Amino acid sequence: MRLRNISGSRELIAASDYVIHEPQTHKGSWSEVFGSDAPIRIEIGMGKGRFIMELAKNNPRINYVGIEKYSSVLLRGIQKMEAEPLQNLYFIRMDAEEITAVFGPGEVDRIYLNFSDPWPKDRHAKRRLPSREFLQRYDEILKKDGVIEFKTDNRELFRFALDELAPAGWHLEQMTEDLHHDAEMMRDNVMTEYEERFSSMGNPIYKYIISR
């Protein structure tokens, strides 16, 4: 289960230097917050930040931002930036339900889901991040050769996600309910917190990608 209770988590937040204060004034316009016209991809719900860290470690000509709920799970995130500071990554604290307030259409190249909330009663589907909602969501502020990368260890949710795509106009790309036993999409695969500890206790992972 997340912390969600740190004392003095949001104080920390509000001063940190890796992470955007006000995202919607920058709409638009992500190219000069890092200083290049660089794709942009984003994690929505990165958890303490193992994930995309690594990515922007290994792709310093790709700039990422992360984006999580929870002020005390999100600090672990600027920790580690503080203690290995990187030049193309920054963070937002916000709900994802507002992704659409601060990034502008087509501005973002590729969308991580990883290990998501699956909200499992159905009068909280629209809040699941791979519903038809979130969706649409996306498909406002994705190149139009974008892609979402979804991994999850809930067989439930991920059948839910395959059944959104058609009503809300996606494409499967590639698919596997077993991640660590595809060679193909395993190849630069990067665990996440929840995806190395979900594995080694033996269960499936799974993955999709998708586009419009």
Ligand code: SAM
Contents of the next structure:
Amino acid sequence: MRLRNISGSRELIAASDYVIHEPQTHKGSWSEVFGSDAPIRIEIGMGKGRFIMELAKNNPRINYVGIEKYSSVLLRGIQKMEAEPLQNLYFIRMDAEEITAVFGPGEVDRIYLNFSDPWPKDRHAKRRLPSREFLQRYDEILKKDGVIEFKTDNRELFRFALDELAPAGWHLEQMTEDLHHDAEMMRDNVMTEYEERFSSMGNPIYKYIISR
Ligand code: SAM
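Alt. form predicted together with this ligand, vs. the form predicted on its own above:
In what comes next, the whole complex appears, and the chain from above leads the way.
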């Protein structure tokens, strides 16, 4: 999702207290950023932030970090935070390729990937957020019994993501090929912007939860 380049979005982000500006300096000490030892859960590719903001609102005893590559998109999340500030949520504008420079070993309790960009060309497979290259990065920062939750409406991306698990040393805890008709996995489901859009078009939503 790349909105038109909103002029000045980088400047607005640079001035925002809801954004962590030099995230590498907090590697291994994120509990100090939040002022609490609560578990830290992150969404990579948060878009405009609806999902992670709702989680943060519903779970005040968990700390959240939303990560987004593009300023123009992140800006929407910041505007929502200004309207309704949350103490347990910060944003980072970064490419998730650098994630191991930002979180220490085992520092993250859970990772959410929602409607990640499919990068359909084979030569771009490494850029897909559920690729084995990214799974290796997640392995470094996620606590031992931590899980990754991934949702998408893209069948090919989901198949690819499933095929990446064994080579990367991960395994399925749960999965569905039609989340919205799976009562158990739907319990506590928080909709993302893309999920709302694609499920209202009748597309099935795929989801897995994985661990090592
Ligand atoms: N998660 C949101 C949802 O479900 O509504 C947004 C989905 S949108 C298709 C994917 C988002 O991931 C975009 O905002 C994109 O900029 C972001 N993204 C893609 N690759 C990324 C990366 N390597 N690092 C950080 N963000 C990324």
